[in-house]
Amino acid sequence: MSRHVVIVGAGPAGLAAASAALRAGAEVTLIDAADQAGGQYHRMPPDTYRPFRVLDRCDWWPESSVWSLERHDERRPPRVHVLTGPADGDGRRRRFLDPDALVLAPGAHDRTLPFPGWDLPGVFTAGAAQALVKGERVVVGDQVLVAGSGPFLLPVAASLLEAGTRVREVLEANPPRTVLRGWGRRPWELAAQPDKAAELAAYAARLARHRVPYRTGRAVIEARGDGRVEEAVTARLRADWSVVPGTERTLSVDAVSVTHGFTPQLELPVAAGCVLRDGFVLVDGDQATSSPGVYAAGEVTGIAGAPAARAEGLVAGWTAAGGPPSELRLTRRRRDRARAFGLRLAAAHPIGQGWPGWLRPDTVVCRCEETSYESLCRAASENPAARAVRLASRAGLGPCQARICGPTVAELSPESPDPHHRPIAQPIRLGELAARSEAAEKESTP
């Protein structure tokens, strides 16, 4: 009898895991909250979408949210609770699965550091700006500043240019020395990834063709406007991201697209009992986590891009399905090279510790609860315990439940809270929760 492998997340890692698990002879259920597979990396307009062939061979559950993982037997993977249907619709179908193996590939959130005015309409995360362009053909503005840190700035700028937006500048916050030192370590390793060099050259050529300046050591430190963004203030930064006084410059824009990297979506791994290390899921050479029968792939194990996610997904899906390990030698080697690229990425684009110097007392830190920097500091001074700070300031208690502001609040607080421990991983209506026993439908075997 074949194994039943449930995979959460249909981005590059999840799709690769599904393909490998099917090839190893497993029955696969693939779950994703979006209505199309592919994740952010493969996002495209609905009229041009071409389903991935792997979807024809597995049990594909689109628009399905895993809202809870429930452990009944410490020796087996947890029960997977799912709500199927549009997130804002009524009558979502409630189901659960008891798999032989569970692969978690939920991806990551955009990381955006706060600055005065970042809560104005017209300030977008880079991921949101790109998703609107790639998925809906909607541009966020006509005059856009792209700023933050990391190579993701380049494809975002390219997507905006392709859609007809004028990109005023692309700003990398880290100075050239930090970037070159990070990418230049053990340069011979880059020879194994010629596709990355070609990709970089293509982006550079596109920026040059549209005469878009790419500046390092400079960041947007304020957005201004009456009701929406009208201008952005940028400044030169030191290596620790503190502002060099007197270098401020004002730019007229109608939108700002900003990213300072990504944070992994750890709600489900934490609910499954997976051990974390340095903020990511700890996995072994088979992508197995510390939780029996649970595997992880993609950004939850480290931020390293789509090639690493695909390689990890292949290993996770294959081993979760019980495939012979001897057939993974080349895939493991490819995964290890991709992980090395991730380490290089982290070294070249770190977040400097001086960024809180951008903040003013009234700068909003938690947008859901409109918690200001001043109120957060006041709460921490009265009682530094993480729970007390959250209750007193309301930071992280709004609709996003600290998914966006959590890392920022942790860095600004004397004691770091645990933003990932949530018994209910996704928003669920009280009525849906109350209707548990009547509506639950067992789907333990596909």
The other form holds:
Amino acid sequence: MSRHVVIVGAGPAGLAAASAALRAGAEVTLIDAADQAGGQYHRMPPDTYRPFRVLDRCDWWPESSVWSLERHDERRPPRVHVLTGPADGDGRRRRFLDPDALVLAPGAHDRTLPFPGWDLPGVFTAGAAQALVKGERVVVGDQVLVAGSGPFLLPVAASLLEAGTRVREVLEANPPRTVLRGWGRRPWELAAQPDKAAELAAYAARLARHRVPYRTGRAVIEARGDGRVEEAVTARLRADWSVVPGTERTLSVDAVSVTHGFTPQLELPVAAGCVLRDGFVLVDGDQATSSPGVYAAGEVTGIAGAPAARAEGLVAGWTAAGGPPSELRLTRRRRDRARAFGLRLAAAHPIGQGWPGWLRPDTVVCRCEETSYESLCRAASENPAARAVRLASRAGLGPCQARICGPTVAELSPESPDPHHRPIAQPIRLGELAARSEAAEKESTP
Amino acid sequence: MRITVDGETLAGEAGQTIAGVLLAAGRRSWRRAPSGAPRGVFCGIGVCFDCLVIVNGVRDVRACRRRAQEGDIVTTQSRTEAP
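Switch from the form predicted alone to the form predicted together with its partner chain and print that structure.
Now the full complex is given, and it begins with the chain already shown.
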């Protein structure tokens, strides 16, 4: 009997894992919370939707959220609990799977540092601006400031321009010295990534054609407006991201799109018991995590973009399916090169330590519970334990369960908390939780 | 495709999410945070829960994740009031 591989996440990593696992002869169940495969990277409006051929050959579960991983036997991968149906609906179908191997490829989301006014409507993450243009043909505004750090600013600005928005400026917070040193180290590795370099050059050319200034060493440090963004305050930054006094400028805009990097979605790897290192899932050369039968691929193992995610997915899917390791030499080499790109990215676009200087006492840090910077600092000074800070300030206890403020609260607290272990990884209604769940083995056996 | 939001009819394109229909109609915010501060879409991909709405009587639906269906009745919700 062939091995049953369950893959969570149908972005570039998960799709690659599915095709490799199928090629190695496994039976594959591919699960994604969205109703279309492709993840954020391949996001597109439904009428332009181009199905991925691999979906025809696996058991494809769209609109399906993995809400819990249950470890019942330490030698086997965990049981995968899934809810299928419209997002956040009630009465969704509850099923579980007991795979022979599990590949986790849930991806990442924007990391956005707080600043005064970041909770005003009209401030969007860069990922939101991108998702709305690509998936919905909606632009976030007519006069948009794109700011933060990292190469992702460029495609976001480019797609806004393409949709007819006026992009006022693109601001990279790091100074040219940091960016160039990061990208320029070990130049022979960059030569192995000609696609990336060409892609970035094309974005830069598009900005130039639309006369959009790209400035380094400058950031948005405040958004202002009455009930919605009307203007943004930008300032020149030192290398540590502290503000150079007197360099503030006010720009009239109706939207701000901001990103300071990406946060891996660690709920499922943590639930599966995977050991983390430097905030990412630790994997070996086969993409195996420390948890038996559990593999990880894509942005959860390090932020390195779609080519790295695809290569990692191929390795993860192949090994999870029991494919012979010797056949993947070239893919592994490609993966290692793509991962080196990720290290370069991290070195070129670090978050400076001086950013808390942007905050005022009343600046919201946790958007859900509206915890202010002042009350977070007070809670941390009274009892620095992560749990005590959360309970006293309510930071991280609202609907998003610290998905947005978690890394920020960790940085601002003297004792950094571990990534949250959320036994319920995705929202589930009490009625659905109480309903009987069915084993899904029958469906996955052809 | 048409949905009603707090009694007002909004037209959207098939395949848009409820957040997409609201933004395309020029709405920036539709939820109130505990202090009463307005909230709309922030992350756009289901992470931040800022865009929650009531859809056909079911609370706490992420507007950026739910595809709008013909005839959906959407009501805005607030954390300043009890459910």
